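The chain that follows stands alone, in the form predicted on its own, written as structure tokens.
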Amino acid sequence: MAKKLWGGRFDKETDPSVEKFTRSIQFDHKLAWFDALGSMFHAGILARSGYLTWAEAGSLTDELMKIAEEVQKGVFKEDPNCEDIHTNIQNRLESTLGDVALKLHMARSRNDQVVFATKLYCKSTITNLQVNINKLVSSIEKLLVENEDIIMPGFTHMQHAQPVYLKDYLGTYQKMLLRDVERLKYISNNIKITMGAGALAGTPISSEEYSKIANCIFDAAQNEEKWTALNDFIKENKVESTTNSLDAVSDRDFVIEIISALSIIAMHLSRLSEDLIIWSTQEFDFVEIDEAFCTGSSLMPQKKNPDVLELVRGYAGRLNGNLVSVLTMMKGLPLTYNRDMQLDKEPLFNSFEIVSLELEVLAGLIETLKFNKLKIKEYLKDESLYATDLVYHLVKNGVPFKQAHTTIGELIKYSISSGQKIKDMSAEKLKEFSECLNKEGIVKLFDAKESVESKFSIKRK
């Protein structure tokens, strides 16, 4: 049974079932690097406040840097018997440095330690996620440039509506993703990295010392050159003294906001996937998905299934569930910290992981798409796509809009029931619907290029 960060008032060993039930190291090991960095900061603060000598702080920060480097290289030895990663790192320090490591937890609680590491993890992961979103945006942009001349049927209610540019259709997903980037940026900027909350009531160390925290790690270091790699990270993630210690340890709004934003991203990716799934069916045959991003059937040899897109669509439900689970977990908690909050980590980590993988695989898939221009052009022969253009034609010739709308509706109805195309109808037949339906004037309207270019309200690049 691994040593814990607590236990002095207990006479009995923790029951093995409790050990297993309360353990979180199997998922919070992701916080190791950020916890080590927080401990480096804390060692510097303790030295500035006289609770550690600078030599002691230096030895602690040196060992913590070794741990951080091991974590980055993937060689840090996690002890599965430890309660959590924070205990794991503390035990490592004690085994390496002895009694000096026992001083590190002065003016510190695991309550504020956890939230500090989690916030740093979130800000770092958001930065990486924004890069991945922009890569997908670039993949879509490349696809649009290659197919900028394609006009396709637009849909409302999954029914033919009006012709639109493919670049505008898929460009919609670029807009969604760019909003996602801004949403994540806003959330990250609002995450305040604080220290000094203690368990809930603050610490004996002055807030001024915490406000000088950015320099603590360097003051404690014996060789400043070895900390250079952390310069940018520290500058981008300013650490402050807390203004409300109770809020600092009980706040999980940032977790909920992040999972909410990730759920929105997953929803956007699901909608994109659904469009591509539909377009890749034999019934539509608008697009071909590369075999490298499809799977087959164990029974039907002819199958080429868009499993990647279907999983993206399915995982959106997982993200929504993660959001609801944290909201539900938090909704009944009194101030301040409660162990329930441990349960925010798995949904948070899982949501980040799913969205990151989706962005990666979709960026590759998008670049391989091949559009069937002939098939799409065949669909554009549907005259109903140009009904609104016919309405505009009548309006331009003095017919009130409502009357024009009704007239073209009747014309479409007649075309369907008679099996006769509008542009093949005689001039006399067209006049039966409206004197303003000039055959020569409307035939040119049944043209996809003419239709999309007649919409002047769109400010195109």
Second form
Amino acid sequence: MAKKLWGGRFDKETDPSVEKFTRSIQFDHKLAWFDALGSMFHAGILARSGYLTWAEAGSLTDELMKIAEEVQKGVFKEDPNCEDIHTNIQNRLESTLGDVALKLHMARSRNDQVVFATKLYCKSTITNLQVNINKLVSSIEKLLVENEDIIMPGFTHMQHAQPVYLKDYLGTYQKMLLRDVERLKYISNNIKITMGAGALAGTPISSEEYSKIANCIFDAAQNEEKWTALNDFIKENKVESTTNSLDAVSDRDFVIEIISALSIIAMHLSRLSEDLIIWSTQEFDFVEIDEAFCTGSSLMPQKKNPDVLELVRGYAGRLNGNLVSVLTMMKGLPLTYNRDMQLDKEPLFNSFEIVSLELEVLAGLIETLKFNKLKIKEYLKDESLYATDLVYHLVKNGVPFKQAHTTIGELIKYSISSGQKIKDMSAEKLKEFSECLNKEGIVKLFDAKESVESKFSIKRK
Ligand code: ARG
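To test you: the structure above is the form predicted on its own. What is the structure of the form predicted in complex with arginine (ARG)?
Up next: the whole complex, starting with the chain shown before.
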């Protein structure tokens, strides 16, 4: 049984089932680096406020730095029997430094420690995720440049609608992803990293001390060189004094906002996957997914299945579930911290992890897609794709829009029932539908390039 951060008022040992049930180290170990950093700040603050000597703060920050380095190298020895990662790090300090480590928990609680570490984790993971989103945007860019001249049928309700450029279709996914980057940036910028909440009521240390916090960590450090690497991180994630300690320990809005933004990304990636799944069917045959990104069947030897895309589509459900689980967990909680809130971490970590795996695998898959130009061109022979252009033609010749719409509707109906292509109809036949339907005028409208180039609502680079 690992040492706890509490226990003085207890006579009995904790039941092993309780230890097992309440533990969070199996997932919050991800916060180790951020927790160590928070403790360095805290040691500096305690030194400024006279609760530690600078020498004591120095030995604590140096040991914490060692822990942070071990975490980064993946060699930090976690103790799976600890209640959580905060306990684990505290126990390590006590075992290496002895009594001085016992002073570190003055004026703090895991309630604020956990928020501090989770916020930092979120900010740093968002920064990494933005890089991955931009990589996928670049993969799409490569694909659309390679296939710049392809025009395809555009769909609404999954029915042939009007011709569109493939580059604009794919560009839509770029737009979505760039919006995602902006959304994440906005959320991240709004996350205030605060200290000084204590368990809920604040601490006896004045907020001015906390506002000088960034300097403290340097003042306390014995080995200055080591701290230069942390410098940028500290500057970027300005730490402030809390302005409402109760809010600081009970707020999980930032978790909900992030999981929500991640769910939106997963929904975008799922839509992209769904398009590619449909396009790669024998029936559509628009695109070929590279074998390296497909899997086979144990029974049917001919199969080459888009399992990657199906999993991306499936995981979108998991992300939505993660969001709903945190929203539901929070909705009935009285202020301030309640242990329920420990359960925000698995959904948060899981959502981050899934989205970053998806971004990585999709970037590779997208770059190796091969479009079937001939097949796509075949589909453009469908005259219904140009029906709206015929309507516009009539309008340009003075026919009111609604009347033109009805006329072309009737023309299409006749074409379907007679099995005759509009292009092949005689000039006289066309005139039966409208005086303004002149054969030479409309024949050139059944051209995909003509159709897309006559629309001006997409800004291209
Ligand atoms: N591991 C907990 C969490 O993630 C922090 C523990 C706070 N415990 C407490 N009894 N106040 O929320």
